Partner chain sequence: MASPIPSPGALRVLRSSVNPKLHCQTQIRHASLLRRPKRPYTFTQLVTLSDGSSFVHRTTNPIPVYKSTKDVRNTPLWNPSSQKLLNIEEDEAGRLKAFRAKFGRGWDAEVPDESTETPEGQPEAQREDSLMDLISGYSREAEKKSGTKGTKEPAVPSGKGKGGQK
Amino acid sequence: MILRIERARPIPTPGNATAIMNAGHRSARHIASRKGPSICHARISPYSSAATATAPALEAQAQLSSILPVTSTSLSQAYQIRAGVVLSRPPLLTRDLHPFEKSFYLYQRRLNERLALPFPRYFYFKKDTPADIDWKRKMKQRLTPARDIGVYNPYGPEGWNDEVLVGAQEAEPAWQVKRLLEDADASAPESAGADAAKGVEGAAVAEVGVEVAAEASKKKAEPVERPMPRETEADRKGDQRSLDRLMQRSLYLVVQNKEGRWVLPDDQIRGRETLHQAAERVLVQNAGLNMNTWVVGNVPVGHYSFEYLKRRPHPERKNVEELGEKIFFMKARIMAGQANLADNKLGIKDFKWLAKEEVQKVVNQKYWSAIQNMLTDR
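How would this chain look by itself, in the form predicted alone?
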């Protein structure tokens, strides 16, 4: 039989409470010192171990830095930058009028004829002279002093009806020019005859009669000056290489490159030249020196980019392959001269001067979608 003797626990009293608490604190410190490092030491130890672990890493980095670098064999990618030129010839004539505009201008002239004062005939023509007789004849035919507004009486009961329908022949400029020429042709003989009939009085008639007759015949033979037509010979022949066509429209230089595609003139930028300098060089190398041109500004008006079906090595830079081309277009004007492909250095086969809708017919659709907003409708 084993007897187990336990120490009697002291009964806490107000007198020994402080002693029991001090003994408990000493026991806790004693157990903690036997178990291992303190809590504060346990928290600091990971940082101290990391600091000691960086020493081998620094030595390894120093060894790697002494090794020579190995050059990369991967190719860098880039686009070929090119400068293009939108070279245009501006309109030389006013644009063709819309049928509504033609009718409106004719209405304005008829309205002015109705509101103006009557024509003072005897201020310009002496009564019963050939000129006065000719005036009476013309007034009987057209009912108005104006020669290009058709048959219209501004002071008659139908004078208020001065409107014309859209598409009426009286509103066409060609018809009006024809009426003016007919009036001028009919007036020349009568005016010459009137001058001859006046002559000089008395004995001077016999002396200068021959001279008056010669002068009258000269006036009869003098042709009436005609206006130049709006349609030129190049328009009638359909010559798209001529600048003397579509005088009321803007024309643009389009070239056929060595691949056979119709494009605006362009070439790769060389060295450190700017877009402005490259555009001037492109014009000279494409169309020769026989053109007086002006490159407008230093900022491109648009761009076009496309990618190659197969990547190409860069012609000047090693370890660089070209993904495609990016063309930046500069605006330019031609003031004189004509394109000449005799000495071109870019392999240009042909050229044309085309209006906007004509350019669309010769270039591909993707190229057209990029340049259409750079070209004017007129």
Contents of the next structure:
Amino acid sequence: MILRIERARPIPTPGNATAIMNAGHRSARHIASRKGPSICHARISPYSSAATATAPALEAQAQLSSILPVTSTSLSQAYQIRAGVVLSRPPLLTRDLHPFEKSFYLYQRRLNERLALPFPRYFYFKKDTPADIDWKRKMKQRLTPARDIGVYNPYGPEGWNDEVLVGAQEAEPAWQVKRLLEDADASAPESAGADAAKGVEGAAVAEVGVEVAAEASKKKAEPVERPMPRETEADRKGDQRSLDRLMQRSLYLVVQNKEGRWVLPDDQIRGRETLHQAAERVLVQNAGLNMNTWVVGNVPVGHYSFEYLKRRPHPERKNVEELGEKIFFMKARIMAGQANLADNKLGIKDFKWLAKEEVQKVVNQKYWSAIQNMLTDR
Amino acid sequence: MASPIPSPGALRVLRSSVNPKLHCQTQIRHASLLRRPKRPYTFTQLVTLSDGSSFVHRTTNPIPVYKSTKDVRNTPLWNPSSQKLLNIEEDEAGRLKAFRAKFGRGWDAEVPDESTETPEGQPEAQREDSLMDLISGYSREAEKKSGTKGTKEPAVPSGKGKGGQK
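Next block: the form predicted together with the partner chain, after the form predicted alone:
Entire complex below, previous chain first.
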């Protein structure tokens, strides 16, 4: 005997969502009032309005089944509900500047020289102290107190000449930081060297002079500590498992499941756990305990649903047929640690930390169209 | 011909009948002098925080590079899951024990997690029977009780234990 299961309304797709909501709305309510509390209406609602919806509608409980009027009493249908995790490492560095931004900021700094009050040297440096002498010496070289605008005198006859050529190094942030560090290098040892020279002239003992000169040269050899480079080792090697790569972009964790497909980590909701708890469990079981993560809120940020080519019986409940899967993604952030696939219980073969366009290259197209709006461009 | 042009007298009467405040409705744009703002001279400075991260900002400070020793990156308040910044008591020379023997435990810093024992391992039952200690002990008990009711666990996801230390 072949069971014919009549459907009251078609399976919702993004295209006909509003039609379903309008047409089948009342019938869905009717069915819900008959059948009981835990029902999946397969309702498509935008995730931005989900936060304002009523509480019972938000809870994605376990054992949800889409209730459809069946002609036969024996078989009902369900979608497997899974919780997925969008685990992101936000950018650790500010982004590089556009050339227009660089030249604009340089222009603004040079303009500020003419518009702000002059630097009150007497306030910061006492007369004839080493710092004061140092300052005066440097001012002669660069004509202005600022160190990051090149050689420019705002008050002299050449004050009108404040434009730099296209591609000049003064506009580059890296050059500006380099100039600041050189200035800091030149401060302490130079003044020590000058003092030592004066000391040698004043003192009569040649040995003391030699020692002092040696000390001064030692001090000169120790420059100020440089900041770490913006491009890390992982960038140069292209190591996609490293969390230190692409410091200006957000990285997302994708894993290769046992079927060999690259997906965001997910797992079926087991028991009566909430999406938040399921997401935490998914992270621990997929990627290990050695990650300091935070799952944000109780509301999912995206979903992906698909149907099996062949319906399969529900593994646990009798007389229930599984039509497909619905994966609800939770947003999570990683603050410290790294993924470790050693004891993972879900057969994960490999993991990668990828930026948005790199994720597009490894996942399926239908999956990508479901997840792309959860990922950020930077 | 449409409406005739009113005479100046008629216009005057008309104007005076209108509310004097609404008399002139056009914009008045007389040139006015704005005093130029006096802004202090600002430099660009490279600030290096305690964990090595650095950024560039504008400041009136003439020093080119500023290295900070105590900032948000090595404060336990802003790094709650860092083991390095936890206030773990290490009584190497035994001076804390001597202090407590003399002055009691009323001056102890508040321990965030009641279940963990200090390395000294002094259980609550062992307390000297001095009056001051009893008083300070009772006040501390009262504080603890009110504290545990009011405060929650620090913001670490519950459920599974997580390592994740830097």
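What you see is a predicted model, and the numbers here were worked out from it, not measured in a lab. Residue numbers count along the first chain shown, from 1. Definition used throughout: the rigid core is the maximal C-alpha set that superposes within 1.5 Å between two forms.
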Rigid core fit then residue 90 CA moved by 2 Å or more between these two forms: no
Flag for residue 134, CA shift 2 Å or larger between these two forms after aligning core: yes
Large Cα shift (2 Å or above) at residue 280 between these two forms, core-fitted: no
